[in-house]
Amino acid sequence: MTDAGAILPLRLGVNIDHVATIRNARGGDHPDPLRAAKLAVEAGADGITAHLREDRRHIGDKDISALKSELDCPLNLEMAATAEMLDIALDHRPHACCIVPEKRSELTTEGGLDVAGQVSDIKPYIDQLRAAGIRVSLFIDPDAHQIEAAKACDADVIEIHTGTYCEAAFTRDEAGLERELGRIEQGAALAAQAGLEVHAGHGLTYDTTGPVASIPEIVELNIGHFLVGEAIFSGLDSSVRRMRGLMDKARANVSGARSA
């Protein structure tokens, strides 16, 4: 939000992680994530992550290429904390970096990064892309420590993990969605409160966007492995324009809200 309390357009980007996945499955060149990457942004996406693994599970080197080259867009590059991801960051030059925790067993993203516990390790990373001109922004759980820290580590934003909230949806855990919403609630509201701009994200489909999308603080939604997996169904264009239209229904339910 605002000073004034006008509350924020909400930004959709997209990751094509999961495409090069399917790729990859295979190898060759089919699907091309970059395509994908096209097609999300005319059906409303307002920029395109991708996450460079260390140990290239889906998306490539030459992925980032040609996504930097190709896209008129911004491009959010999520990466481990390394020497070598800070080198191709560096080198790229994306719009934004999203720092993220990374396991080589882990299938997906399993939580926030902790950087509480590592804000002299992490605080060299960001002062040097910073310095190179790009956004940083840190993957944490909506906790207050963790907020702290961003913001002591010079962070531009943050991005809440939203995947234990999913995961109570997805399990019907009503008490358990009830009490994580209020956290991501909460954690927005105090990152806002320091400076931060907010961003959300993981495991969000159709039916748990809307509530995340109606937190005023939040100005930015990634999503990706739902998306392309509905893709298989009924087209990217389709899944991205449908959950353009799910978000902006929800912020525009705010805004009517705080209007009345």
Second form
Amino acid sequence: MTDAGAILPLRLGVNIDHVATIRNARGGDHPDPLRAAKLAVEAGADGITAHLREDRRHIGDKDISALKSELDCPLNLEMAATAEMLDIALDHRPHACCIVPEKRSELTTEGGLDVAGQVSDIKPYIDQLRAAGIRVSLFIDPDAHQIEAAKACDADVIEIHTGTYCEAAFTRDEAGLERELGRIEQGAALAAQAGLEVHAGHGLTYDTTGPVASIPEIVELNIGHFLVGEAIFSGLDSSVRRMRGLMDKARANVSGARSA
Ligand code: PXP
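If the one shown is the form predicted on its own, what is the structure of the form predicted in complex with pyridoxine-5'-phosphate (PXP)?
Next comes the full complex, and the chain you just saw is listed first.
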């Protein structure tokens, strides 16, 4: 929200990692993540997100070069806080870097980054990215001590990990769903008060996106696996357009409620 209480627009970042997962299952160059990224933008994405993992299990270095040189929209590079990734980021200068925790054994990013436990390592890392004009986001759980640590590190943005909330939806744990949504709401409000921009993502689907999109402090959602999965049934254009529509509807309801 602005000081005047107006609701800020909500951006959609489409994560194209799993287009690369399908490509890599056979090698070769089909399906092409860059083609998917362009299609997603035509369908209403405001930006493209890609996670360059240490093991390159989906997105590869060539994908990052192609996305950076061929896309007109902001590129959000997700990466672990390693020396290798810092060099790559400084080389390509994406619009933003989102620092995530990374374990080789995990199927996907399992939880938020422990910023509070490593401020003295993360702050100088962020300083180098920011000095190069790159916006820095930290992917964290919506806990007050992590948000305060993100502020202490001079991050521009926090991205709230919505995985636990989405897992509660998947297991039909109604109490958990309400509790996790409450944590996301409180975390978003706290971070915005501290002057941090607030994003959210991980595991979001058509069913779980609306309540998160209704949190006025959140200005960007990053969504990937579900959109690429749905594209098998309806096409990527359709899945991105439908998600965009759900986000816009949820946001319009917030604006309506505020002005009523
Ligand atoms: N945001 C961050 C920081 C992530 O690491 C991921 C997964 O790579 C996402 C958003 C997107 O999650 P999903 O693919 O489950 O929509």
